[in-house]
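We begin with a single chain expressed as structure tokens, specifically the form predicted alone.
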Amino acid sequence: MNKFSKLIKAIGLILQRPALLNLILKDEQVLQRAFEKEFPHLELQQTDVFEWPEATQLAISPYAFLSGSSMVTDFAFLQLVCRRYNVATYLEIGTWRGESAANVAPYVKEVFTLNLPDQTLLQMGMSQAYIASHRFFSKDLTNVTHLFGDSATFDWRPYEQKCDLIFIDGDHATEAVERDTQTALRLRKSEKSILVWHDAKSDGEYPRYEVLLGIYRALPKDLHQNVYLVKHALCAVYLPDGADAAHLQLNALPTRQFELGLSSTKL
């Protein structure tokens, strides 16, 4: 089949099944060429977190190495941010099973954690199973409330400029995250608190351009030289005072290997 029989067949696909043009639309090559035409002189960098002092003897749990999870190296950030920063308040757009919420809390002094409701989930079509998964770890602990709403519609007031560090973990299509991070930026309790987005890598080292574009399109232009990728995990990361970083290298040789002691209890 030459090209141009393969451009009508999929021309005709397209017209039986409109949502196929979202493949094409959201495929990582041609958001990377979106985001260098919009951000032609910006050059994405990485931090690496563990160098940080805090970095020893790093305990996660619960960690429950299911589908939909964050990786170890993540969770282990995110600790990592409030050991260092003092982080009093600590608030994320997204609970699933709640492990995030569960790992930070021994760090901080309050999580506020939103999800959507489980009638909207239901009303989505999701299963019983599922639903019933969101906030598993998180739903028991004191110092972890649970908020339910959209981001994109939840009263957000009773929460303006309160938060030490904000967790963006909800929608990651490129509107949905520029819109929650235009949220986190009135969250926060002063120009001193962190902002994190997870998922702005596809995996441990490779950038994902669908939420690259709605970080940076959201911040204003000033804040740009102060968001890093982290390295050896998913997330990116808005410091103020800065960080220790290099330009991003795909495919370089590791320059850190971690041990990691694994023990479990059968709930």
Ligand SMILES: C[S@@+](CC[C@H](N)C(=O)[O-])C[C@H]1O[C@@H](n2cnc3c(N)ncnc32)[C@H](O)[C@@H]1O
Contents of the next structure:
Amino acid sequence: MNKFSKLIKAIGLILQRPALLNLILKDEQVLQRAFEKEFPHLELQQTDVFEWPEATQLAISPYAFLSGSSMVTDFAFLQLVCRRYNVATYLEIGTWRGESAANVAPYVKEVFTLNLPDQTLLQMGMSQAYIASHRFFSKDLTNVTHLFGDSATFDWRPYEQKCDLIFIDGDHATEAVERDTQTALRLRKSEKSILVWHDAKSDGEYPRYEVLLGIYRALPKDLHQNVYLVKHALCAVYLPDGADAAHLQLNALPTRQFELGLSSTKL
Ligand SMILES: C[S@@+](CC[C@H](N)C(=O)[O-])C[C@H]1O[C@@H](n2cnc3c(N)ncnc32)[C@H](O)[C@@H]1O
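Switch over from the form predicted alone to the form predicted together with the named molecule, please.
Let us now look at the entire complex, which starts with that chain.
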């Protein structure tokens, strides 16, 4: 099929299903170009948190190995950052199975985790099975408080200026990440509070510009220099005191190898 025939076919399909337009608008190459146009002098930098002395002792639990799970290294990173910076109040947007909440709960005083209510998920056409998996790992934990609402309209006032770390892992569309990041700035207990974004990378190496655009648009320019992609994980982090970092280099040779031991419990 030549280019003209492809164009006609594509237009026909888009007219039938306008949602297909999102595949173009959300294409990572399109978003990367938009990012580079908007932030022409910004060089993505990456930090290796597994250099930290706390990283010699890591045990990840629970871990479901199910669809949409974070990487083991994401939960390791959340644990590390909570331990290293003595995080007391941790708040996250996006609970789902409660896996991230359950992973950090042993290392902090209190966890607040917000998700869309089950009723809203039902109205959005989500399956009963998906809805039932929400809060699976966090529901019985005594220091975890489940909050319900849309992060865009939730009344955040009781949590403003209270949180040591805010983990943004809800809706990953650029506009939603931008809005949740603006919220997170208000939730910070102090200028020393830490922000973490999940899915700022699409895998252990490659950046995800859909999320990065939201992050950098929301943050004041003077905070940009302290934003880091987390090497070996999908997260990005804002560390107010800075960190050792290097410019992101794709397809570099490995600089670290991990040894994993697995054990599991039937539920
Ligand atoms: C990727 S999952 C969270 C995973 C969880 N943090 C973990 O690592 O175990 C994203 C969750 O965010 C919720 N969500 C999406 N948009 C939201 C919004 N606007 N407000 C609150 N929750 C939202 C979804 O229902 C979903 O359960």
